[in-house]
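Just the one chain here, laid out as structure tokens, in the form predicted alone.
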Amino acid sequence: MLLQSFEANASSSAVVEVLRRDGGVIVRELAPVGLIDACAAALRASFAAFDESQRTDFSGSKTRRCGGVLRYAPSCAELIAHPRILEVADAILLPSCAEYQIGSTTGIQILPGESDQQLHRDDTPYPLQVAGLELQIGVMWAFDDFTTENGATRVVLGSHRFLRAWHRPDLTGWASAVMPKGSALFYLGSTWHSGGANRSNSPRTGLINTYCLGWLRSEENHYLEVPPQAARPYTERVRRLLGYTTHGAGHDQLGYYGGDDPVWVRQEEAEAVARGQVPGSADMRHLAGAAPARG
């Protein structure tokens, strides 16, 4: 069975239909090569500085990773908040939440000689399983052409339909996400998948962004990875995706700050931090009700 793929101009509804049916789907050449190259360049130093002590059996012996990319790679915001990506995320996640957020942002570079990664689900940090409820979705952006030789992501199609508490799907059959540079692989958080073995002579680089329901704790702590002074230059939409907003309203509100929605990260707050004042302290709470700074 092959992963179904669409051209970049395909409707989001068609992409969502296949994603719900198969658990994974590709949209080819969704981002221009110039943007992909800019994002790859922004991650290069972090890959080069990878701490070898962070390697685990799960992450691989010849794979480099870097997280929290919006702290140092602002060009990646165009991929993370790409309109097509968010249209698909809206369809999958918004039926179950008031607002969703980024779960994690991870650059992954699979080096030659790496073996197949262990097949897994991305939603396992959450001890919750409800049939039909997706807790998150993932998007893998291809910074290189993904091939079966260089470690294209492996996806077990249909595996999202098995409750992990009761069934373990047959993981012997999987499809490779073969796709050209600039393409995006969408997959559900409940879909079994992994990085592939790199039998080529060149690294295979990609960026995985996950998006989770807004009432869940995000996998990455974005307030430390991308603190207010780093988040402020981004658009309101990106700040909301980072969690600088509330979920719900009134008595159902989560994540409020000083009684208000904290999505407006103000210049005054950054200046106060530079002066040594502590975010959340009494001398800064007056900022929460100030006029918003536009993104």
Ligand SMILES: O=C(O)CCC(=O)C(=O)O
Second form
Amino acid sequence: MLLQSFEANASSSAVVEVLRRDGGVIVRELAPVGLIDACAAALRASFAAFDESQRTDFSGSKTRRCGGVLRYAPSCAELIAHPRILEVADAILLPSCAEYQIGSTTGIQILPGESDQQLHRDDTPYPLQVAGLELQIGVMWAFDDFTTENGATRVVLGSHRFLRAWHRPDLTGWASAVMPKGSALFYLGSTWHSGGANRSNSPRTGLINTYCLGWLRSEENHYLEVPPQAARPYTERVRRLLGYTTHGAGHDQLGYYGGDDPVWVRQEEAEAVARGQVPGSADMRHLAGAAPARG
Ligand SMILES: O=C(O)CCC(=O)C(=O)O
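Alongside the form predicted alone that was just displayed, please also present the structure of the form predicted together with the named molecule.
And the full complex, kicking off with our chain again.
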């Protein structure tokens, strides 16, 4: 079985339809190579500094990982908040929440000699399974050409329809996410997938960003990984994706700070704009004028 792929200009609704049907789909060359190279360069030091003691059976014996990328790799925000990625996330997640958030951001570099990672689904931290309710989606950005030789992500097509409790998954029929550098593989949180064996002579590098319903706990703790000082330079959209916002309104509000939307997003920046310290940013001006959201 083959993963269906689309050209970058395909409509998001076509991509979403295949994602819902197959559990995974590729959009080819969605980001320019220049941006991908900048992101790869920004992660290089973290991969090099990978702490070997963090290796687990799950992560593999020849795979390097780095998380919390928005703390040290601002260029990755362009991938994380890429409008086409968010259009797909909107379609899958917004029917079940008011606003979704980043679950995790993980650079993954599979080195030559690595074997197949165990197939898994990403939504298993949540002890909840309701047919048709997707808790999260994942997006793997290819920083290199992904090939069957160098460890392209393996996806078990249709496996999002296996309900954990009573369907025994058939994991034998996976497809490789073969895709050129700059492409994005979308997969549902309920889709079985894994990294592939790297039988080539070069590393295979990618960045997986997950997005989960706004009322769930995010997998990564963004308030520690990207604390307010580090989050401040990002756009409001990215900060909201990091969880610096509320979910819901009134009695159903989650994540409030002092009873409101987290104030540092608004007050501190409004003050900075008033002092003329953050000139020319439409985003900042909008914040300066905005009243805190209240339910
Ligand atoms: O590296 C890959 O292609 C997938 C890795 C993965 O799914 C994971 O580590 O959760």
